[in-house]
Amino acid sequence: MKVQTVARRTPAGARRGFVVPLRRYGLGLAFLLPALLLFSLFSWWPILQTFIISFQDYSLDPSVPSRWVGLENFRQVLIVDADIAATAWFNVILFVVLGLIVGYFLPVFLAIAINEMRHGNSFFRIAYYIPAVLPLVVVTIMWKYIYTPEEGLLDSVFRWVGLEPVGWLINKGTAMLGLVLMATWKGAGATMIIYLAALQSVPQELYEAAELDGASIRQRIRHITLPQILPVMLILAILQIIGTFQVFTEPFIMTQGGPARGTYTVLMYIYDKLLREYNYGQASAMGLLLFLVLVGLTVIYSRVTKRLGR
């Protein structure tokens, strides 16, 4: 008799243990269930989407069936078309790499520098984040008209202090590098804020100790404020290679790829498959290739994260 009731009892308080949380969490999980749906449905469907079209010589005409065609995409992108998908790789390293060098430690410097303000920095906190606020096309535009050959400002500010004009766009030796300015300037402001707020959670005993034991700033800096901002400086690392790998739209606008497919990217490689030559089959198969590049760079992020934490 004991045994029955036991096997009787399981049940309900099996039922008990699942409508406990579903009465905790319910409301909660009914907010976030529009927001999970919108996002399965413009994220999450078009990656599958994308990897079943990889394997496929797709058509958008009805009439024309899709045929599986298994790996030939993946043939066609790494091996028919190995130099320019090999310059298109080349080059979105190229700019991680320059963008790294150019722009990692100057919101860095500029945090430290305006924490270090007695006076004004609420002014140049407000003026160093306002490119961020700009969109990023307006931003390209304007830079395009500043590193217009001869006509530009900084070719005209090289003439007035007696160098030669650069020619920055059409000048495969500096058409990224200019990207990469171009690209320092938007994104160095809000990178900022965070390194500040950052700034804020240093203790402050450890200053006033430092300056008591007569400590200059540069030496509260190397043995104070970087230790302290270290595990932000490399997650923001990580975040930044993973949106420098995907730059399109500064090159796109600024150069199409020129000069010379200098600034051509893996993004512009896929914009000229599937937009100019149609052919979606290939165009899913490099969008393929750099997801796993983007998930492995995720999962570096994610196993850093979790280190920092512990």
The other form holds:
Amino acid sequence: MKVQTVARRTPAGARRGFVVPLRRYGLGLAFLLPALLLFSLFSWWPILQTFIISFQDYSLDPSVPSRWVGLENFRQVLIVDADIAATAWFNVILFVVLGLIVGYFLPVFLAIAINEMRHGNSFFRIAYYIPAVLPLVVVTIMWKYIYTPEEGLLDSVFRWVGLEPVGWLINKGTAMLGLVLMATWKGAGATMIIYLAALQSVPQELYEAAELDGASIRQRIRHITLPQILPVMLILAILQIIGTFQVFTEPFIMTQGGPARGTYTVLMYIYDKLLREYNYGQASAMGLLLFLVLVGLTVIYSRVTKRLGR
Amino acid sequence: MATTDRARTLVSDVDLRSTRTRILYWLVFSVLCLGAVTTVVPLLWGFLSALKPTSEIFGYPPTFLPKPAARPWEWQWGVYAEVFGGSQFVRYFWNTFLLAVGCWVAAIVPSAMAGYALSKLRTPCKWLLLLLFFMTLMVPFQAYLVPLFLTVRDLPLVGWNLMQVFAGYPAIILPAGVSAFNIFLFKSFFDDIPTSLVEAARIDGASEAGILWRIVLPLSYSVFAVVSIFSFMGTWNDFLWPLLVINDNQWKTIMLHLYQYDLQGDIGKNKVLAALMIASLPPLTLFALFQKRIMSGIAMTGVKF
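Now show the form predicted in complex with its partner chain, given that the preceding structure was the form predicted on its own.
What follows is the whole complex; the chain from before opens it.
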């Protein structure tokens, strides 16, 4: 409440010259200064620059000014590079879809189940959370060994129990699935913790009333638990999609985008344009496209959060 | 069998008196146990495989324990010491710690100050500031990766190349201070500290610094702890940005080292696995120490690092 009164008084104070505002706001501004400085340099300015560089033939040399090239960069990344760019976008979307199929409901199940456990409750929480604590690079390299065709742990076990070795990362059909499985292994625990927190806020009276009315456990899950955690589920779905669009480290280390670009992602494309071709304009143009997709998703996200009043 | 202080959940203790529910309960319990095996086994496999020769790591049939015939104390434990003591490993460790400290200061100080100003001090156009900070939450840094890269290469107005100052560390540390999320976290925490408390101190003649130092900070231990832990984990685990801006091999972080170590063909994969395990120790230790706080931090913020 206090904050609002201060905010409303602001314009009146600002009108009275400079000395009064400085006395009035000096301390607040001084406290804001470091953040404002950092944000200007490393957030607002680069964000703004995305919209500039994407339309330029960017030059690093200060003596050669950057040239405006209109939509040329976009023509390059969308039409000239069409097959590579399309592959990158397709792969990312495939990653999103597979990730949702394989990994979206798993944490929901884990949270609901673990929340009911009278035995080993905290053991389960920790056991499922451990992969999330490990660094992504560590997990990715380790799984690369596990996935090694024929001789890796997974294929060895497959052969041992009499199945065909899969050769996870060398087949176009399974490489993406391999990445998704690893991502799920790594990510499910942390998501589960968020669901567990959401479950704590489900009113106990609802369960009590339902039980008195003779609702079965399945009915209680369907009509109480799931509707109650639905807002969180929607938010986490969008967050998972946003996160997956930016995937880089996993395919970069595990498959280098292969086989036959089967796991090549949008961010890897940007990386290649940036550090292999030094083509900043085109890298930025692709970045802008990613930017637009992510902002679109974030707008949906904030709509959802606002509507659900969290 | 149930503890009495347990909050009532989906399945009540009354439900559990029926045999069918009991069977279901133990069935789910076994499934969870099986799942827990799959999360723990790869880690354990990595830990134990560091003790095997490469031919055994990638061998058929798969082994879990190294050289099943040998006793545990006869396993090649030396590999861990060898990797840790080898070449520059400790150096990369310290590099990353150094970087983490820098990023920690950058993540804490400006955000806490801004959060305090937005919560308890008078600032002009507060709504505009909030909006400007809030906007950046919508754009993950990967989306403006390229301009950010060009910015640290050629800082506006002054024209410094941060990538050539101290091995590019400022290019990582300074952007680490940009977190609208942290600002809002601090702000909402400071909002919960009653303004009357601050005003009472002001009336009693306490200076603004004194209010911050003696009243606000002691009350905000938990939010500082959460931001600190997340900041350390984030820096320790970061890969893409250090890959882009650190050019000096002497100063690379542990994650960059692991990436390159794995690519060196002439090194036994057991050594790589040992390196992976050692590099996981700091986050694992941190987790072991602050397990409750980390979990509640994730639940509180909805953010996984």
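Rigid core here is just the name for the largest C-alpha set that superposes within 1.5 Å across the two forms. Positions refer to the first chain, counted from 1. What you are looking at is a predicted structure, and each value in this text was computed from that prediction instead of being measured.
Is it true that L38 shifts between these two forms by 2 Å or more at the Cα, once the core is aligned? L38: C-alpha displaced by 2 Å or more between these two forms.
CA of L29, rigid core aligned, shift of 2 Å or more between these two forms: Yes; L29 is a residue whose C-alpha shifts (by 2 Å or more) between these two forms when the cores are overlaid.
Tell me whether E277 is among the residues that move between these two forms (Cα shift of 2 angstroms or more, core superposed). No, its C-alpha moves less than 2 Å.
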